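Here's a solo chain for you in structure tokens, the form predicted on its own.
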Amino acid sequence: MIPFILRKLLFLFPTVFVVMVTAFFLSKLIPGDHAESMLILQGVQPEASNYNREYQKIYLKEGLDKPLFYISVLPHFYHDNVHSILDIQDRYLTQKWQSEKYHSKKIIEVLNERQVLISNIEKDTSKKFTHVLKNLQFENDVKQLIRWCDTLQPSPTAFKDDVKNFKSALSSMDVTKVTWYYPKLVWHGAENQFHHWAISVFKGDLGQSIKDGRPVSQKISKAIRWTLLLAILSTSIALMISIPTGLYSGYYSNTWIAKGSNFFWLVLYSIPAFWLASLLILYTTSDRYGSWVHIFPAPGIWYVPDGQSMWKTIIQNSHQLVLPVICMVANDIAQISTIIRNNTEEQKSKTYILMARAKGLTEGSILIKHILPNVLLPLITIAGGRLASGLAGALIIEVIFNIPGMGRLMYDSILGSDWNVVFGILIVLSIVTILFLTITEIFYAWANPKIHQKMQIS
């Protein structure tokens, strides 16, 4: 048994890599810049004269200036690394012109020599040459830039040589313009985002919130109680129910209660959950329809002051739980219940049953002690199963109710951008989704020792 456990722990390491690899890199395609977040929280505003500086000193901090990963497979005449490009505008333009094929050495000789015309601008005391630096700074297209400079030669400037010494390096860059290419692979080392990002989610740290500036974690660990609260309980509630009736109809299927129950299972499993609870709030939260419907109380702001214990605050909030956790038991009911059905007419067939018969033993005997028991050893997959996919069906119950949970928390992350919560949210749901499974597999081979004993054979 210790062996098939260790095995099943080693293979979480692969599953979690996997997961976080894609989390990574899903982040990374999200519009905007982390340190113009950050820098947007932090109050300074783009027009502002130290947001240059204050910019590249959060990108730095961040991490932001090394590679992505511990290797690139990169168009040979691309750039290692273009993160290590600290201005902002300077990033862009690289990433641009070597999307347009040009070299990315001459793409820097390009930079360099417009950093220098844009220096030499900026000291000029008179201002008459801010068209020229409007221009630098926001006129892309390589042929243009080109032209643009042909129409200042002419013109008696102070930059006269600056300006032809960046012509230069464009017409340069241009000439050399990329025609065909082929891979290269960088190996970056460890010095890079993914991994620093890794270690830091491994110590519980998932970064700040762009939107109020606190830690994720923090957000998360407050959520997600709520949420394994509303899981647990709904698939506790679900096994208590399904299993009795599972069995009774399972074992007397001619009878016309069996035959009802599965015809209601039925029903209710075709009804969406997100639409179960529109109709619950509609028809039984207010008096619109008659007093006597009005039994459970409107979802509504739950107050959760600060210092107060969990449980406190689900007896205070107790009578607004009711409802959500309907909606997310009438599902499971109906699966489990039909599933437990189908085993005990399974069962009841089989020779052991009829040697119990022929035994003398009762019939209700003969469905405690003989049947139950194997039709309740696929159940701890089912649990198992019910329980991890409750996490993600908490979320839309979570947003309809209102109940401040892990699906509340990403709906108002999504809606506010900020991304480090969804993403931090991506993460620990993964991992908590994995953890049930690999346990329920564990639970599992305990139970029904032919697993592990089939493992260590093969």
Given for the second form:
Amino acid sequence: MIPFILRKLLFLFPTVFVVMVTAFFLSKLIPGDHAESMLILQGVQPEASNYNREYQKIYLKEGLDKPLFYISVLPHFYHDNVHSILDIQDRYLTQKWQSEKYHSKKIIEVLNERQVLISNIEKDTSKKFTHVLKNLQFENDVKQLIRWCDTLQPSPTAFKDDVKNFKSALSSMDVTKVTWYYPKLVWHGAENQFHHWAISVFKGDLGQSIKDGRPVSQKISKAIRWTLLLAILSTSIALMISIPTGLYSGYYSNTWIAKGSNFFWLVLYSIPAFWLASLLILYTTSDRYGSWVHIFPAPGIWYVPDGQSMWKTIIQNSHQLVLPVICMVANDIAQISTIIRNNTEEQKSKTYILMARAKGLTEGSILIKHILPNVLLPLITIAGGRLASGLAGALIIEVIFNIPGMGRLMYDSILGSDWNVVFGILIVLSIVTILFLTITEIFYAWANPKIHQKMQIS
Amino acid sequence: MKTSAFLGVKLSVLVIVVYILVAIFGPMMANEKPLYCHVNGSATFPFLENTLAKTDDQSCILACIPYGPQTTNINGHASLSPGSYPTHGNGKIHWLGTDKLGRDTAAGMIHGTRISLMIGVLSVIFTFFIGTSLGMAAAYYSVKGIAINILQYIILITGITFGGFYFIFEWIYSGLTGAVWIALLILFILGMLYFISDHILKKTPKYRINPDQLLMKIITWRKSFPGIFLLLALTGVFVIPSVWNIIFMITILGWTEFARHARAETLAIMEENYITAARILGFSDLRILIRHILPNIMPTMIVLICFSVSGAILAESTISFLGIGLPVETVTWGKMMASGRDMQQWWLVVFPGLAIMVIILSLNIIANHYLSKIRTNQ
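Please give the corresponding structure for the form predicted together with its partner chain, as opposed to the form predicted on its own shown earlier.
Below is the entire complex, every chain and molecule, led by the chain shown above.
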């Protein structure tokens, strides 16, 4: 048993690693600059004079200048690590011109000349050329830039040479445009963004929310309690209801009650959770359709003061939890009791039941002592899976009922483009899911040695 | 018992056929433009045309719901309860009421049927083909393994890496068409080399590669992500709202489920004697897979198809209920319910929800029927 558990735990690492790589690269695909949104959080406006300096400071502090991963496979003419270019415009131009097949070495030369030219124009006290400066800073078409240099050249100014150098660099870049390319493999070592991010995730640091600057891990740890509470409550209530009903309708499968309940579960299973929730809110939380149906309080805003204990908040808001739990349980009951019913029906026709009946046992003790343990075994996997999916399934219920859980946080963060929180939630939920599934598997193998052996063979 | 269960299945099939008909003929059932007009002595079909001259003529045949799904009319049409007549305009009844912008609920539901069914059916067609073929192939070759020699092994590895590299970068440089041409070219060259090397190195030792393990790894990987969260993150982050993008993402996230079941079923069938017999008779792998294995895993796959269609419809309505993923002007069931919940208008919550529930219930009844069939066969 212990080697089996160890092997299972060992297999966790590659899975977690791949999941983390996926989440990391998904988060890197987001359009927009992370350092820029951090600057907005700090209140530095793009018009501010120290914007560039502040930007580079944050850029370096966040480690965004490092390469993304341990290795990168790029066409041979690419820059080894575009992220190491600190200036926003330079980085953007490099990426754009590389995708137009210009050689990165030439691009760097052009950018250097461009920098010299810009700084000289800025130094110019006559201020005659400030209007061309804007043009130079935001033009990214190479042909257009060469033409622009031609129109500028005749003017006898102090930076005539700079313009000439800039133009020659541009045209030499344009001439040496790449036609054929082959891959190059760049090894970056441990100094990369993924490595640092993964280490900080394992330390429990998921970054900062760009909305209010609070640590993401703190936000998630507050929210996950509610989601866990909902998942555990709904799964246990669903089990409590569906085990007896499933056993009954499976054992006495030919009675009208069993058939009726089967159809009822099927209908209940087909009701979308958010429809049930909307209907319940519409009809039972207001006096609009008569005061006698006004049973539950309207889903309100949850005020949770800092430092208040979880239990106190739960007790304060327990009346708010009734409807969401009903909605979550409704779907679960249908599914679980159908599985239990099918299992019971299967067990009922086994020979050991015939044996027990021949021994003269009562129907009740056959059901409880012989069928129930055999039915409960596969339920371990189901309950584990339900708990794991319950974490995710609560999303829409949380949004509808305004419960400050993970789903609500995720929804708000997506609408507010708070990507650190979105991917923080994704990674935390994935790791929790993996852990749940593994624990369920181990527990199942412990409860049923037959499975354990089968797994070892395969 | 037998007859009543069968009646339920028949009824469900009927319901699904009605839904499909509504989805196909939706624009003819609910349209603000007349279906047929007699203008200047010639017959025209205004609902097929994009532009329309004003025709309030008596000679026109109107659709049975003379409102489009996106026709907004605040003046006298807004927030009407079911079965009421507008105070202004053409005075035609709103059978199921209107929302706060004066859009007809019935027309919206008919249009929503189109969107939901399109997403449900198309995404499941794609997931079925990708998932089932990969799952079947993985299981089939997990027993036998694919035997290749050392040269083929090298060709395979370099082909995958170089092919992927050139595909991605050619996509950046010259768009998707260029990338596809490059990929086809590389595939062709590799295929040639592959078959030539098979004849050159006949006596070298063979390596066995097992695609099954790779598939299982991918499935575990996909299972580690909570589906709805990943779907939300993807729709929220990358994708321009459109129906095709939703279909694409449901396909990407859903095919592993088909692969898992197809693999398990195929593994069970591989033990059967008739597969061994077919092998001994020297049938090709493709023939065994398609003519002998596929028909036998089909019952399970039909159950899965039913559940997947309802899952896709549910996923679509969930994310459009949350207001993410579909263009603003598209009317869907989920969006109508969301606006009804906000405005406390029961008809906007009840009717679209009923539509979702009825189709999911029908699909579940069919799935259940096949499940019990499978169970009695075993």
